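Next comes just one chain, in structure tokens: the form predicted on its own.
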Amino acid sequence: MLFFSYFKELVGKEVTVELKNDLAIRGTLHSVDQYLNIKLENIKVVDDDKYPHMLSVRNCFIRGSVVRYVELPPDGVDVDILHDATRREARGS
């Protein structure tokens, strides 16, 4: 639940999601659920030449199990909130 609550704070910010098939998609985070499924709006593929069929796609839903990693915006990382949440989860509160 730690990551889910953290990603909810990033709704409306631009993120880059790299999938396990090496496709990297940048877009505005619209929503995320408890399974870390992600919905992005106004997407752009990072490598247009490798994935030309994705040029016409504007919104996408990404299943959480296919995500390799999510690159967060530098201003979207609040280290104090992460430390507090990690401590609370470690205590079981």
The other form holds:
Amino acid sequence: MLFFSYFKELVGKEVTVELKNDLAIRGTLHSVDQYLNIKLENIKVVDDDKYPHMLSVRNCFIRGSVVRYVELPPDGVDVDILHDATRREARGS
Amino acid sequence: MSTGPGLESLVNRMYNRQANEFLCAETISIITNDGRIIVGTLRGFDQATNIILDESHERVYSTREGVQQLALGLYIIRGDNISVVGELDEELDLVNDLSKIKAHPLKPVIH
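Form predicted together with its partner chain, following the form predicted on its own:
And the full complex, kicking off with our chain again.
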């Protein structure tokens, strides 16, 4: 639940999602769900010369199971709040 | 909200879902776990991301010749196998000349 809540805070920010097939997609985070499936808008594929496969796609839905990394804007992270939330989760609340 | 599995939940889901929102009857492009691109009309889906795709075709990318399109028809694609579902923008698709695009096929997903 922690990461689901965390991603909900990031809606509207620009993120880059790197997938397990090495494809990386940059876009604005539109929504996220309990499975950490991600919907991105106005996407741009990183290295689109190598990956022209999504040229005609503006918005996409990425299945959570296939995400390797989500790269975040550095100012999108409030470390203190994250620390507190993590401690609460660890305590089992 | 209906929860169980079953084909009833797949056919013509029209109400708002957090992720797939009102995409029924839209043209979509699916990237599968084995690196294939399948384009078609979305007819239905469920919580497990199983998808019904109508008038579908596979776009095969190669480094030697342009993009090949293989007609497939009406498909159900199991959610386990889906990486990305993209909304195909028809205008953008017309602008790009597929026969000129050469690229390596996508790599399969490695968990």
